[in-house]
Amino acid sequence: MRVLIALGGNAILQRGQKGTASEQRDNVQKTVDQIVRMIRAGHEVVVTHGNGPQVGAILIQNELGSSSVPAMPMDICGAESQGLIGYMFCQSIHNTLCAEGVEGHEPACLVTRVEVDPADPAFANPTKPVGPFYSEEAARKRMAATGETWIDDAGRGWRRVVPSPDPKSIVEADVINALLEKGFTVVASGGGGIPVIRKGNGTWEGVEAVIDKDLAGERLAAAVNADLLVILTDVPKVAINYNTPDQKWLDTLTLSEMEELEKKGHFKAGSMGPKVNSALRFVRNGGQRAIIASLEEALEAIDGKKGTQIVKN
């Protein structure tokens, strides 16, 4: 089967860690480990993954360099995440394929662009934190001089938000495809893509803007007309309840069983919410299974085994 593969933050970075290349190389190296288990039972994989993290620490510095070099807008932030983290897995899946002596299925990175459209509610709600924490001075300085939206961030500090629209399509999904079929291992679509909007004119144009890498995940997985959408987290399944005396994991449910659940506000918008509400559309656009699972059971997963199963009705 074609499976999207769609990776949360863990995959790259764990709490508690600085950050470094060695700590990212090494989870990057534990999750390959998993793709190629996929690989090698006969699946295509398609991979799509988180930046938080990196585009966060690349906007810091980008602010700490400000006074010797210019600083790079988030559409041009957005594109170096999806570069970095690019290269780390194809490193990681070539050199595991070549250590277990798997032909083909050689791996490329495309730092990929995503449709939204300029009109989008989003765009005059800006609501995703980005970038470093500062005093409520400097942010209210920030925002007279720049026109920048500035919050309050849980008491923390105060960090620029940006709006959060919803993806309409992969502007790469033709290359992706043709990747595809020639037998590669595409790792596409990183950190929700680089947000694009399109003029009148018909070019593209990059907009600061952050996509929930889940919802775009779900675009990518209908431009390649994948069999599952995989998104792969640090719970094995999901719960209703969550972290409390009535909570309840939730196994194989039916798309109408599943919206009822969503409808009843169950799955919250910081945390699985957007898991949930990809892997709906994707089997309410004809996708044939969507699963949220743990990395550690992936493979398990897409057996049928382990996770969540959201299936038509």
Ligand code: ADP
Second form
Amino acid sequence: MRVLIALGGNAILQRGQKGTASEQRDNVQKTVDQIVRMIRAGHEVVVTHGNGPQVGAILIQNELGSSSVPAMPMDICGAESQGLIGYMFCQSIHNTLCAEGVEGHEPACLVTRVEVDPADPAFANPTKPVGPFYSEEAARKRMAATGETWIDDAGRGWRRVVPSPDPKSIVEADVINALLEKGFTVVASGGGGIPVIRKGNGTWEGVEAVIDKDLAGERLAAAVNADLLVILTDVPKVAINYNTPDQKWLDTLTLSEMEELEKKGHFKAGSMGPKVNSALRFVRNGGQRAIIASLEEALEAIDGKKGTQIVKN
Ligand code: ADP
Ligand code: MG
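Output the structure of the form predicted together with this ligand; the preceding block shows the form predicted on its own.
Shown next: the complete complex, the earlier chain at its head.
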């Protein structure tokens, strides 16, 4: 089966860790152990991943270093984060395949752009906080000088917010399919991909925005015609009444059953909401089955034994 794996932040950095290179390498190795288990079980794996802490660190480095070297815009920072995370995955996947004597399935990590619509309503309403925290005074100065939007982020300080538009298509789809055809294990669309808009003459232009990685993961799954979409995170299943005394973990649901629960508002925007949305879109567009599960139980979830499974009606 061709399986699209969307990895959450915990696959690269655990909550509470600083983000040193060795912490990130160790986490990536644990994640890759799961990926190689899937490969050994006979699955063709396509990987996408988040980049929140990594692009956050790059933005801080850019801010703090801007008196000596020019700061880069967000699309370039996104590309940098795909490169640094992609490199860790390439090393770890190759080295693990090599150590376990598995032939083929070599990794190919691709800097990936994702098309967004310039008319997407998200551009008029930036919601996604990124980069360092500033004082109100510094933030106001910055807004006046650049036209950026900064908000008071839950009392923790002021932070820049950028639009989070809906992904339309994966620009590198043909390249990814060509690599899959040759048997490579592809890592693509990291951090939701680099958002680009199409200009009148067929060219692309990068924009200052962040695409949700789970929604971009669904676009990637569609682009490669995946049989399964597997969203791996730090909880074992999706719950209703999450974090309340009435919390109940969900096992297997049909598309319409899950749609009903989504309408009732059980899945929080910015965390479980986009995962459920992405899973629903995948099955609605003809995908066999979508799964939301914990990273440690990935293979068991693919076998239908763990996680929340969303199936056709
Ligand atoms: P990731 O990096 O994997 O995208 P997120 O923090 O964005 O992680 O989303 C996973 C988190 O969603 C879980 O840690 C959990 O706290 C939260 N969450 C919110 N609503 C729910 C729900 N209904 N069921 C399960 N988890 C939920
Ligand atoms: Mg998330």
